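Shown next as structure tokens: one chain only, the form predicted on its own.
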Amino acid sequence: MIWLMIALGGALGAVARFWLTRAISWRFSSTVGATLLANVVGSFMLGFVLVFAVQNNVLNIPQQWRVFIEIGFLGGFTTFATFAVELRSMILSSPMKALLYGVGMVVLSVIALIVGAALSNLWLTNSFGMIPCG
């Protein structure tokens, strides 16, 4: 059942993001917007979720809806293919620009994962007086 749960949520990032690539891509002519907004936002709500649901588990949240938001959600929803991808084709238009693309895409989508783990046991602490962990 466990593997249900993860194809439904990476089918259901998936889709996510590719309104949000089209969103995006439609304003600004680029995907790399896009492709840098989902890997920033996933890796929030990954830090966010891994804190509330897995390390602390105030709602008792069964282990299959955190497989269905951790691995399939955000798993469809962040991408690190189409960075590759990406990078790839600025690597060769661009070294520079394709540099900066790089490092801000781990700098930014780890900064992104430690706020959302900071601010769920803000949260945490604040709203049912657990002492933070992680």
Contents of the next structure:
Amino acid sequence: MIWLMIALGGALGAVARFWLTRAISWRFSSTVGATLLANVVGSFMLGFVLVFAVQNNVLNIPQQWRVFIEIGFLGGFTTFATFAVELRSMILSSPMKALLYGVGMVVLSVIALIVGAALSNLWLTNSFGMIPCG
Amino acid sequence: MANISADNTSAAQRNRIYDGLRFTLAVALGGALGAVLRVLITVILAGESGSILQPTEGLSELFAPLQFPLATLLINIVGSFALGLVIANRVYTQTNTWSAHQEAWFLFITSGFWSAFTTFSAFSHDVLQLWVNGAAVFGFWWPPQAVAGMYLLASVVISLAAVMLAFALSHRRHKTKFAGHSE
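For the form predicted together with the partner chain instead of the form predicted on its own, what are the coordinates?
Full complex below, order starting with the chain above.
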């Protein structure tokens, strides 16, 4: 059952990313923004869901659903390999842009994770509570 | 939709829709397999489903101490290398025709399997947790920020090097295969 949830989540996540990439490359003729967007949005959602699943004692989300969303869907939606391949092709043309892209990707994703967690916490408790910083 | 006329425009349109469905199905299948393999490797290496689902109390879930996320690191490096190989193979193969069937297989492996196999959300989660709590590396407790930086740099730099190695290997293979072929 758990494995089925993971497979289903991975399939949905991969398809969502695929269509996002298709839509963005059709609109802006570049896939770089799509990977950045997918990874940042995926990290944001992970932060949101992690806090939501733990803080929300009312709904008591079953473990299968958490596996489905956090490991299956978000794991399949975000991607590291495409990021690495894009980074390689960028480094050859302009190393400065590649550095900016790499740093931006990591920093924005971690910030998105924190913001997602903070928003989820704010929504559930009506306060920023005690988010340990540093 | 019962009587789709056989004129060229609707036939082409039907073909496009059919290809889109086929590509989507290919990506879905690849994504499912990739995600399952990722979790399988995490379970084998880390003994459980990674750091994400470890039961802790309250907000501290995000900031709980963890063991060094070696599984995620390895998965991202291996996946990057493999994706690099597949893409380099396509780049270095001089093909004029690329059928929809080949495209579907290509998407199954790239956008589906290897992209879903690697993960960025768990990576950023690991970076944050390491930054706050640190972990033992080589049997020592380093400053948490140093551990987070080490993990981050190791992931990005080694994956990048793996992709470059994959392109170099593929390039060499194609050069020997098509010896005398000038580019």
